[in-house]
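The data below hold one chain only, encoded as C-alpha cells and taken in the form predicted alone.
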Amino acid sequence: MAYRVLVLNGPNLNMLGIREPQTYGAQTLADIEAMCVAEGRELGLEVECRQSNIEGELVTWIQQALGQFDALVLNPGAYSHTSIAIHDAIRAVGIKVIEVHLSNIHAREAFRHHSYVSAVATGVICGLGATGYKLALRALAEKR
C-alpha cells in the first residue's frame, strides 16, 4: 500500500506568482503542486494537494486525513500565527505533519514569529521557497 501524503495550503497561497513575488517567489500554486506530485512519485509517495482560504475547511481536511493519509505537509499561511483550531486538529489526528513556509517567518514582522502549528508539527521548514515542500516530502519518505 502506498504511503499517502496530503499537502495542504492555506489562505492566499492561491495567489502565488502574483502576490509579493519578492517574498514568496514567482512559482504559482499549480507549479508547486505539480512539483510535489512529481517529487512524491520519485520517492514512492502518493501525494494529493488541496488549498483553501477558509480555516474551517482546513480543519475538516486535517480531521478527515485520519485513516486516509499517513502524513501531512502543511503551509497554513497566516493561520500559523492565529489558529488554535488548526493546532487542535493536528493534535487530535496524531499523524506526522511537516509545517512549511516559503519565506523565513522569523526574519519578518514580529507577529509572524510565533506559529501555533509548530508546537504540534513533526518538523518545520521555512525560508527555502518551494524547495521546502520537496524537503518535507523527503523527510516524510525517510520517516515512514
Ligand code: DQA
The other form holds:
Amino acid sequence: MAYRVLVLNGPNLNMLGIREPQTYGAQTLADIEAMCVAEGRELGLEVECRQSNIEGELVTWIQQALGQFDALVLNPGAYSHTSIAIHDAIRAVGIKVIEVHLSNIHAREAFRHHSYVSAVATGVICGLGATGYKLALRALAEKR
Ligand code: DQA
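Output the form predicted in complex with the named molecule next; the form predicted alone has already been displayed.
Complete assembly follows, chain above in first position.
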C-alpha cells in the first residue's frame, strides 16, 4: 500500500516568493509543493499538500489525517511558537510528524526559539530552506 504523506504549511507561507526572500528564499509555495510531489514520486510516497492561515483549520486537518495519512511534514509557521492546539492535535492523533522551518529559528528573534510542535515531532529540520522539505520526505521514506 502507498505511504501517504500530508505536507502542511501554516500561516503566511502562501506569501513565499514575496515575503522576506532574504529569510525565506525566492521559491513560491507552489514551487515547493511541486518539488514535494516530485520528490515523493521518486521516493515512492504519495504526497498531498495543503496550506492554511487558520489555526483551527490546521487542527482539523491534523485530526482528519488519522487513518488517511501515514505521516505529516509540517511547517506550522508562527503557530509553532504559540499553538498548544496544534501540539494537542498531533498528540491526539499520534501521527508521525517531521517539523520543517525554512529559516533557522534558533538564529533569529528569541520568540522564535521555542516551538510547541517540536516536543511532539519525530524530527525537526530548520535553516535549510526548501531543501528541508525534501530531507523530511527522504527521512520518512527511509523510516517508513
Ligand atoms: C517559519 C519560521 C517561523 O518563525 C515564522 O513565523 C514563519 C516561517 C520558517 O519556515 O522559517 O512563518 O516557520
